[in-house]
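Form predicted alone, single chain, as structure tokens, below.
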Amino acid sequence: MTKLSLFLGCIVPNRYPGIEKATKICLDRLGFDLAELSGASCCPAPGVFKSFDKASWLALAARNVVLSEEMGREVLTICNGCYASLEDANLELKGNPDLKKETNEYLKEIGLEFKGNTEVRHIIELLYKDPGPEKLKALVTTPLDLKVALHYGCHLIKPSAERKLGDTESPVFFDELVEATGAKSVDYTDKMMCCGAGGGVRSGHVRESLEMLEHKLACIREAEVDCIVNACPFCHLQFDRGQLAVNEEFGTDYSIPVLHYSQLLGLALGASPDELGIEQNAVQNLEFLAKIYEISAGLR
């Protein structure tokens, strides 16, 4: 079994501490290898450190991979932006020798040096490739019935070359795992468009985001699904806080759940709503937490 070394990046434990609790649940009960990334930083954001200072970008980003790299384990991400970051830095600094022995100038600095001996791994690319859907579906104890709008978001399907998980444009992967838990993942309007969040979005052009976002909740409230699910605690933020911004800026009233999927596999793994913290999201339910608490106790 794989070696991993967790990375939980910035929202997860300051706003979503349950997601984290929920992955350790769920590849604890897979049998997964798990260990703490001691002295992580940010990873740092792709979209905008990137963009400004691609030296100081790669510096940070393989800081955090030779952390992993000393433990002798693979990197896990929970959340797309992380794995962007990450994944495209070390696989860049592996490429390039050049660029490698420049960055290593700035880690020698800290007695670190990079490598290029470990991976970068998505919880969502790991569990698709092992153990895979029809495993994973043998495994589960307590299959969910809910319908679920999937939001698959930017960073985990591009760029397509280096992610190597199928179509960028109608992935099916993702889906797979979810109706791996026994719910559906149900098509909608736009499924693959962005949540306007990412690239500075969300903090530079409020409005703009916003109307990203309630463009979608329209499209997934038309599905007539019981929640969201995602994989990227930012989007994760902007679909659970977001709504109450989108309802405050439009005068709308969506109140649609938002679960990571680690917390949905979690439920079908047996771990209880309580336990997968659920209940810390801005958007409360009920009628949705009442069907969870309900399947959870083998009540439906």
Given for the second form:
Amino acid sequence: MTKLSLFLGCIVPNRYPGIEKATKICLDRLGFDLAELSGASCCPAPGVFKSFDKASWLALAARNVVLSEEMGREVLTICNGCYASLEDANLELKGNPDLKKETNEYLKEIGLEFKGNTEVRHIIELLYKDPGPEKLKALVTTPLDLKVALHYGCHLIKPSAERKLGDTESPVFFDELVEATGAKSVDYTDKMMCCGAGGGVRSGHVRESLEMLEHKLACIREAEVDCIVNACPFCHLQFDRGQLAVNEEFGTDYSIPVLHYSQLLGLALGASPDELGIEQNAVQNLEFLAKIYEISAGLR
Amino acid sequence: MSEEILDMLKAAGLDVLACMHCGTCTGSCPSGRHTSLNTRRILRDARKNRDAVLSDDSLWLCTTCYTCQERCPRQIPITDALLEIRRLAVRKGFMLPEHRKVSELVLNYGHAVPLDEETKKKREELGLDPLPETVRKYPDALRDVQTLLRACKFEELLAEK
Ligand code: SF4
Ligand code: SF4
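In place of the form predicted alone, the structure of the form predicted together with the partner chain is requested.
Next comes the full complex, and the chain you just saw is listed first.
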């Protein structure tokens, strides 16, 4: 089985540690060989750093990849942004000898060298390929009777020429992984639309970012789901903390729970909501919490 | 007016000349529905080497969702071109104060979103080490990140022009 190192990025370890815990629980229960990636930094965030300066974006991303190269492991990301930065940097450096040479000049300053002998993975494409939705379904011990609004997030599937995960207008692979847990992935208006956080918009233009989010939330509310599921802590933060900001800014009363896929899968593999940090979210929806505790205790 | 913008795009292998003005990019843009961002106009200004595009605030309203790039019937690498234009804008000194701040966080802590006390507690509640296995825990690793950024002259780029 693939040997992996866990790349945490910034938002998971520093804001939503429940996602870190959930990832470890899931991969352990699925029998993956997952090691810590010690000393890694910000990926760095693709929307901002890639917008500022290519050389430093590449150098920092390359350093993170090299740490994993040296362990002889593939890099596992649990964030679309980290995936975008590390995967794009890895591909560019592997495919462009001049860029690789230039980046290695910088890396030499800290005694590292990018060799180009590892891969960057995202937890969703990893699980889709192995074990895949069918086998995963057979491993579920606690089928989840939940209606879910799935948010793929942009950088998991786009740009498609690099990601090679197929159709970007109405993909299904992630929905299949959601449904493997027993949950139902409900269709909703503008499902493939961006959450509004990326590209430095959330940090630079907060009001506009929240307007985009409000539109998504309105569409999701219409679908009458139990929760939102994502595969990116930045989308997660936008949906969770951003939801409270939307309520404040626009006088709305959204209270839609938000789960990273690792937390949804963790529940289905028998972990309890508190082990997975679900209660640590900003959105506190007691009805939902009661429901998942009942599911996890086998009461429904 | 200089030839700078188009030349830079060309040097990066980004061809934006084939645009047929269909407006698919603008029509597909999740940001443009709510904000002043007009993707087609930005590309047109870039094609015409209009320096005004570099100081155009709407350049920073793109979430880099790549929808326009996926849908462009002429396969123009729109989002990649926007990123390239942003980088030129930054070199010219156009950078939002909030973005300077995020950059400084990475310079100082190695993280765009550094650890806070509240999350340390949450980590402990979950039975995780209060300090994550990142640069946060390893001062040598943080120094490496800072050395690397210095080698790339990142700080100079941040200096207000
Ligand atoms: S979608 Fe492509 S061809 Fe159409 S206006 Fe935009 S850049 Fe031009
Ligand atoms: S990548 Fe930017 S310009 Fe293109 S559709 Fe998305 S937000 Fe709009």
